[in-house]
Amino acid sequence: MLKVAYFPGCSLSSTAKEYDISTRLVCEDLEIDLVEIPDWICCGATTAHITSELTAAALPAKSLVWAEKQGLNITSPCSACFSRLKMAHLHIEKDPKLKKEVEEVIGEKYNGKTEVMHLTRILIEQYGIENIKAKIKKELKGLKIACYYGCLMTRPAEVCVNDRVENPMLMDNLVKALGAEPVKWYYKTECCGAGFSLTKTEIARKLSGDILKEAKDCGADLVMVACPLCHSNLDARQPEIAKLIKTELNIPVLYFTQVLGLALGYNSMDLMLNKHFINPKPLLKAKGIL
């Protein structure tokens, strides 16, 4: 059994609970043992790194040290948490002064032996596409999906170590394995404006609107994401965005673990599909998936 330390993070414990639930369901089904880090603390997203380098490194370091003691790599489905954990690891490794300060703050030695991996990499590179295919109970035929990676899964390149920075394919390959069609589109790594969601809402609306319109124009039935911040902008703000751009959108936005869960045979209640602002159930019923 594949075993990995699990950092759920703040969003998956609150507003993005459906992401956490679907992650745990699919990993249990695939016999991936997610060992939740006890007493994990906020990773510092999205403000710690612009206020204090030490705080930004020390917050993730506590969880990294715990995983290291267990001899486990660490994963987080949330792209923001993943980015902060990986960034802290790299900064501590490169800066002896920062490393010493972090060790003083957390009261423990930091050896940096734990690898930080996004859950998509755990599934595709460690568990394996063929093993996923063997578990599929319902192919998602006829479903066209726009895989949206956003900023933090691919940038900066040295942090994310993705397959391709400008045109990543991890989620696209997963979609193909599930029997669905990943659409070719040009906004898969564009920013949705998540950082401006509350402070400069008009910017978030504009950027998210461009993404949604492109997905619709390219024939996507739904947008698949891996970040709670991206999901919030593309799903919760979609009705106001549609009014702003004077275009009917109505494009469901699902987490990649929910899409995988559908292929594994879970129903809408299991995956908390009722929690989304744009109801995906009519589409999925029309496609014969629900």
Contents of the next structure:
Amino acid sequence: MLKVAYFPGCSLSSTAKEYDISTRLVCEDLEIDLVEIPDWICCGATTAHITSELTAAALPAKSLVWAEKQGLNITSPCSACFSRLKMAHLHIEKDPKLKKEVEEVIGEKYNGKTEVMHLTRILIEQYGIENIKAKIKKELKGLKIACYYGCLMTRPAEVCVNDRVENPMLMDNLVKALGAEPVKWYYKTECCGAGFSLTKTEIARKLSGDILKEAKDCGADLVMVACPLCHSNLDARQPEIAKLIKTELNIPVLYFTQVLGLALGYNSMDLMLNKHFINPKPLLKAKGIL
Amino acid sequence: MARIGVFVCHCGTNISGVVDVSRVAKYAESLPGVKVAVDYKFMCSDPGQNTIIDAIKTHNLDRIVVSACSPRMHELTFRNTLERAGLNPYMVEMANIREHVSWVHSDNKELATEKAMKLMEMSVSKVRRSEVLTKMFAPIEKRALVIGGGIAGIQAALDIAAAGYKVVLVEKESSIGGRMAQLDKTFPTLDCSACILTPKMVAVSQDKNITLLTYAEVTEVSGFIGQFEVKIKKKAKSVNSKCIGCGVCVTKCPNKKSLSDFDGRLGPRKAIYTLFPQAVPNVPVIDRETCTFFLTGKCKICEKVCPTSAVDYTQQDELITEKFGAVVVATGFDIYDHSSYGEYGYGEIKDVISSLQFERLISSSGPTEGHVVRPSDQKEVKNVVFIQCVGSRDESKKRPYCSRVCCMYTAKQAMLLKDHYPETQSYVFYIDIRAAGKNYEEFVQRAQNDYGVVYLRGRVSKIYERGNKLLVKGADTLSGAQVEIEADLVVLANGLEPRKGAKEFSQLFHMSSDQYGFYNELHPKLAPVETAISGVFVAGCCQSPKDIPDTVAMASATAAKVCAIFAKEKMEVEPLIAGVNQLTCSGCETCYNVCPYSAIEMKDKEVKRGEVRHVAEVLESVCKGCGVCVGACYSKAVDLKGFSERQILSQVETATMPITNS
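Switching from the form predicted alone: structure of the form predicted together with the partner chain?
Complete assembly follows, chain above in first position.
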């Protein structure tokens, strides 16, 4: 049985609750043991890593050390958490001085034995597409999905989820395995503007708008994501974006765990599909999935 | 007892301005064995040398020390002086009291003088242990092997043959011509590549001194300068010498499944094929891996249609062994495979093509007969984006070097496109324009000013397929703006890199290569076509990226070097080389493994009567006298003539003793 330390992060406890729920549900179904880190603390995204290298490394190190003690690899569904955990590990490994400081701050030895893996890798690569296929209850036939990876799980290259940086295929392969059709498009790793979401919202609107429009133009019925920040930009901001670019978008944005959950036979309530701004139910009903 | 003369040079005031030369000479007189010591203004001048000759005769000297400049400067001069005085030329030692003393210690004349005295004394103690050495001679096989039938190999072969020497030119493809044959036009004159190349190809085939082996590869090399022994595999062409080159077999061959590598895989290639219409020799070969007959046992159409019964399915690969005195390696280059560039589509977008593919598209003998069309839908193009530095000047791809030709060929391609299709518009994304060459900068200016090619300084961040167009997104760093160009075709300026297998090939000759796999020249400035292996020369892009004029010049230079070897009756070999005492050699092969010049052979030899042992032997004409083997030998069985352990150790001992009697 696959067992892995689980770092949900703050988004999954609030705005992206449905990502957390669907992740736990899908993992339970696939018999993947997610061991939530009992006292996980902030990964340090944005605030820590732009102000203090030490804080940025020490915060994730605390969780990493816990996982290491259990002899587990560590995963997070949130791309920002994943990126911070992995970057902290790389920085500590590269810089002996930093390592010493971190060990002093967290009061524990850092051995760097635990591997940081994004949830997509755990499910799609480690658990394996063939094993997932065997568990499918409902094929997602007729659904055209634009897989959107965003920046945090693809850049920089050394952090990237073991896939092609410019044209990742991990989620596309999953979509295909579930019986749906991944659309061929080129905006998979474009920036959604999350960094400016609150400070310069017009930039976030423009960038997210480009992504949504491209997905629509490429024939996608829905956009599939693996990051709560991307999700809030593409989903919650969609109505204002549509108004801004004077285009009817109405394109549901689902987490990849929700899409996987549908194929495993779970319903709308199980997967909290009602939590999205763009209601996916009409589409899924029309395709005979719900 | 040795009779030594010491000659201390003033070098004008170069030495005497700092070193008290008369004190050095006086000190020399006090040393054992020194019969005479004099100082003089310029020892290398005629009167200076005569002073030495007179002293040798007057004092019956048998060896000398010259305290002067670096031996690199004048050791040969004084060896000749000794020869003229009737002595063995190797009985001279130089003490370098200029570069090692006066030039670097002008701040302390006293200590400088003492150092000069010490260096001189060390040379005296070394020369006391010098032995008479005689120059050696080795025979020369006056035939050259040229490997690679591109323009470099062709030029080298023609030049060597023109001097009257025999040449074997080996080419692995079925025709010579190389990369140049794939090009449409050449910069900066825009003359047709084939038109200037084919006369040279024909000249090769008609030259009586040149034996052309196409569809052949060098598989094994042994021996050394003057005496290389080379195994060459002649692959089965399945077409024999009765072929008249009519081409009926190619026309009738029904098997079009393969893509033509020569055409950048943009067009089909038959199973029996010639590389291109002007191929030399104009004899097709059968690719047995794709030929229907070889795969299924059925077809034989080529055999049926051949008017001269030249098709021969029973031909076998043939291995021949030949002797050569010198080798020119001209194995050329590959272009960088752009499938590692994710931002340009991982090589999966059909209308993003390599520069070499563009050459084939615009060439009238190419797969589209010169029509520049999109590989995806065969439609003509309007907007074309050229991207430079793909696999060049890119640390992230481990290709930090400049490929030197891409700026020029990109300008050329954009100009040709405009010539053929005046309605087209070209855009070039570049880092810098590197147009260093005769008429090169003017050429690039012409592309911009007369041909309206838009040059944008910056990189492309991504290429998107949008409908049947390519959306090229990039930065124009001069205006600071982001640019989006809707293009029909994107042409990448792929950098040059060594041929696949270049490293393995270099092992045949024990040549060294740089971190990218380009072959190393002996010296980057003063021996640019020689390699560390005597008698092996490099020409063209296998050494580093270069354009056609530089390649041709380099090839002619290798020919001159080869001819210089062949012009001698026998090869004179310096005797300052290693020698193995086979009685004490343990046969451990350490020296064999460390020798950078492959100058040591391991042999089973009768070292004493009735005792055959595995021992090392120095190949006298290959050894460069570097001494690595001497240091490596566990049983002290190797020694270096002219730098024997006795000599070196006595110098060291002298160096550690205080100056006496001064």
